[in-house]
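Let's start with one chain on its own, the form predicted on its own, as structure tokens.
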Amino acid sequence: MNHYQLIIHVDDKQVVLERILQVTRYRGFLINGIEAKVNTGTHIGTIKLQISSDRPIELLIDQINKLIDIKDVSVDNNAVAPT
């Protein structure tokens, strides 16, 4: 199983995290951890999502990028070690 950490920058809105988690689950990725922070000055949130799956990560990134209020998505493969 492949392990990834996604770093997602979002607009600070209540429903964004719920939408991201829903898409992640629908696409068959397991959520292993999550960290969310908001910069109150810019109203931009940063979500770090640790996930695992045998499916290609591009499937999930493409779907998250289609969501409203998403600024950008990147993968930090150095941050996650297999458990």
Second form
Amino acid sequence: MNHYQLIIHVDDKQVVLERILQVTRYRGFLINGIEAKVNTGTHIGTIKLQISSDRPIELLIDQINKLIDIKDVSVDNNAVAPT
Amino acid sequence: MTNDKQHTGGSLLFDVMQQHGVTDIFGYPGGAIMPIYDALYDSDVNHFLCRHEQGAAFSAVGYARASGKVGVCLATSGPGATNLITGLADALADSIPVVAITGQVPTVAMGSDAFQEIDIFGLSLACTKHSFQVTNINELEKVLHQAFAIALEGRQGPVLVDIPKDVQLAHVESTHPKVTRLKNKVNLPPANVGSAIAMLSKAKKPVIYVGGGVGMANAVDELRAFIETTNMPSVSTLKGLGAIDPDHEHYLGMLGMHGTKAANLAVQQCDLLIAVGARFDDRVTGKLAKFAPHAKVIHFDIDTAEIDKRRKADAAILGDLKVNLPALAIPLAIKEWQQHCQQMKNDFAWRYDHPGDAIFAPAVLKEISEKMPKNTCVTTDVGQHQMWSAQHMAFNDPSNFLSSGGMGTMGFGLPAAIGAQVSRPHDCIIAVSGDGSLMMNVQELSTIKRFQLPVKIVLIDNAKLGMVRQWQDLFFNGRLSETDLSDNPDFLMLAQAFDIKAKQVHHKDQVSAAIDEMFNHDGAYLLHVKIDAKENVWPLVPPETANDKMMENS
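Mind giving me the form predicted in complex with its partner chain, seeing as the form predicted on its own was just shown?
Then the entire complex follows, led off by the chain already shown.
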């Protein structure tokens, strides 16, 4: 099982967090933790998602990137993987 | 209707539809969508009343697939909205542009478990490309424009817009919003054309594997030019049928679970597989680890997420097929491979010398295919008749063969044929169905009657859920659990109840005259074809098996 932290920037739109969580679960990733906040000035949200799976992370990144309200997705290589 | 008049939410919806060229929609009214149906009363948009919201959704899908335009369906809140779900899931799986409009209970009642309230916005997340819920009338116009844009752009798909009743009733003036494209931020990497050309030049045994993306990219001409130039053997998925000229000498037919032996063997033997608008679906690949085991892969697609999803691509070419396909069209020196594939095509050609008097469904479908007028559009349901149609009928364009591919939805064929007939009133439309599938949306015979649609229905009847029965016989020790349909209704009487001319055939010698009668009849017609319940679809690649290990009729 590989552990990752994704950093996702989103437009502050309806149910964008639900969409990300649905895609993450459906594509075979376990959600271990989440932080989400919105910059009320820019209306851009930042979501940090701690996830784990045996599947390649690139497959999930591609699927999240397809969601309409996503600005960008990246893997936080500095995040400490759970032991 | 002018753009600058004072609108209600309902009338604004039809105004925006007309700006997007929508002329025909499919739906079913109910309490929470009554203001929209009231606005429809004054609209020039043609509404086709279906007899179930699932029928409306599939008709919208059929309309979109047959015409290349966006299909539109309407339903009320609660059960009306949930009844759309299967059609939207089907559209998502097959990447079909549909806009679904649902009524919702008034905003003050939302979240209170009100009568006919369901969170369709939440339900839509897993079965649409995108969805909206409009709780502010001032957002409605912009959202509706965005819905039509999203349905069509990139990889196409269904979009749902949920509109509460008070928003439908609210007054607003059109602001002619500048529509910001809500396109996702995927940046397509540069096409790996140089690497792909190098692979193509070295290949001794290339095959092109064509999927539904070719038709959706409107790239049939570019594909055919590519095949003409390279002259490489070609195979098609279920959704790709019609993209390749069916008469091309190096076309080997459909690949996969019920593909031709020549197509499957060629793919298993090839040293280069060029996937074009195809996604390595499990029904295509069989056991994935053993699919095309000797091949490098060049993958053309519009969707970044399809690259490397199931099969690693040695070169990925993302973007518009119309632009990218010609870049790889180079002549190839592969005569020996062509001859080998040609030999397999000849050696494993379909046989129609079926013994006895009982009707052989593949021969019926082949005869219909040979006799059907030019540009006929065929829809199917799901099951044995679907695979026989794919195997034994020939299509000259992907928009002339509409079958539920990804979702495999029984009940698709009849309402999809209705949508196709509405979009192409001057073309012949044939719904090939089975006795199990037809009964799943049989209420749509009433839509055919109401609008006097001349849909031809070819019902392949074995009084069984035939494909499930086949698998029970082959893989479940013949334990025929719940697949007997011998208590089907009298289909001739059923057709007559909807003023549809019908004929039953149960011997081979009755078939040709009945097919002629069907095509010569001006209106709707049901050709009821009784077949032996024990007939199987061959060949068959068993689950989790390599495609060259197919079972054949013995």
